[in-house]
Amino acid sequence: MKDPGRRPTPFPRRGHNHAKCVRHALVAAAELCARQGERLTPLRRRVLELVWSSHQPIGAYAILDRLKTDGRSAAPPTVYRGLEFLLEQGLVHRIASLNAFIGCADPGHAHSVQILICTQCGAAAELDDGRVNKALGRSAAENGFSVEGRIVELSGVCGSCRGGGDRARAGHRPHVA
């Protein structure tokens, strides 16, 4: 039985079937692309499949290299089209203190983020906790200040890291969004 006190955790657990979390975003893009009438471009869906690889934020060069590894001539503006693209839409994050990206976990309405960010094994978990918004909206407001964004990141150590987890331990590097 699950503790009611307790909050799910964002980073994958043991045993984590990473390929349904791959596909559940490919599927989830083409259907946003198609309700908004954008195009979901084989390049602009590899790119986000890219993204989504695994549960650790990956850079646009790093993206650059894997698609020079799949056999296709890109090149940087290409990769930073596609993440505009992707921004654009909803469907990934963008990390600034890491230069990286990361799959949105929640794609198809604007939300304001907190993303945790582990310094151990390189996972990122995307939050959207109400109580931070209204805080953060409410200390600027205070301070006359109107915002127009927010993602605020987070660096620490995750659960498994800090406790020692199986994952930890099997040097899974996850990227949750």
Given for the second form:
Number of protein chains: 2
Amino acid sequence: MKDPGRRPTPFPRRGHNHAKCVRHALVAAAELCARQGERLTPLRRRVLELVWSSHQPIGAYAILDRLKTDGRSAAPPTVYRGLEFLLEQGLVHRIASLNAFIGCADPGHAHSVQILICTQCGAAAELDDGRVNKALGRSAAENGFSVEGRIVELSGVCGSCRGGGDRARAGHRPHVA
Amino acid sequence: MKDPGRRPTPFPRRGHNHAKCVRHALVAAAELCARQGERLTPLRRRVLELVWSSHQPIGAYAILDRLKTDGRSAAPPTVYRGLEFLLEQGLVHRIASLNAFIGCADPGHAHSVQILICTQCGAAAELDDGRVNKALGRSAAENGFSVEGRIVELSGVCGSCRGGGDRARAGHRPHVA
DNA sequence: GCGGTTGGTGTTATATTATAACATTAACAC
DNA sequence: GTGTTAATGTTATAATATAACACCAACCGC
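What's the form predicted together with the DNA like, now that we've got the form predicted on its own?
Following is the full complex, with the preceding chain placed first.
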């Protein structure tokens, strides 16, 4: 997101207060829906909460399983409808390369983002770098192409997993080949 | 293979000699495999030919159907193995947003490309714009992320479709510089 | 309230995409 | 030729996604 102060990483710290992330996402969603005149029903809210259950992208069927353990009646369309709504509202992003979903860190603002996917910890984060968007737009325009939608997904290793930042020390990560 | 002169569009003209595209792709593939010491078997060659049967991305099961009508014994793994090989050699690209495949226009050179997908004619083309790659790399690096793989897929309208069919027929050049 | 309309959800079935696991055959090395 | 490996054949199933129709509840105009 556009943070004037440069952040070392858009990935959350290990051991951060994740409940806060979830709470914030739900509040922001409620506000956004209220503004838009859209209904954040209990089901939709619950799907969003499940998407936010971690910073790792979650698949539709994982969400489905968790809805079922809620005791709720649920089938694939239940989940996909919820996700469709959340996607339309810009509350979640779909990650095409994983067939999975992640909560949008900046709903209502970021409409075209670059997704970073850490192959080591599995977390995904988003950027919205104007220079990237500009370069993409210019490149397309020069080639006679008028852009409607963009998918940008980078896989690699996040700063934390690389050992650079705050948490390499704290923790120790599983050996992943 | 990399054309230093800028082209008005990376999309082929309507009515171009497509047989030539296919022939060229197959020759280039044979050469590349020879150089790499890899085996372009009849099956792999046929899968590549089918991927190149048009400039529209083709799904694995469409390839499968066509293999079957060849009279050849074929099942999903047949196709996916062929595609896996071709992907490894850089002879085809997978388009994550479509679950489909397209022949690589510049095998052996372009390893990280931007895919343009025309929502009107369904064709896909690729670019390898250094400025885009640079912007992506810089953006990631500034955020502590070390990039391993990139997926960039832009959907929109290609130059030929933007002006209506007439321009494409006439071989008209899109106006954007 | 009543009745119609709409949007959301429930439910069943099926389509689409992809891989696991093991058997068989072809190519090559010696 | 025989053993080894790579490639393909074959069967089964996993994983992802949507179609189609039924039901219900909220809202709307009256």
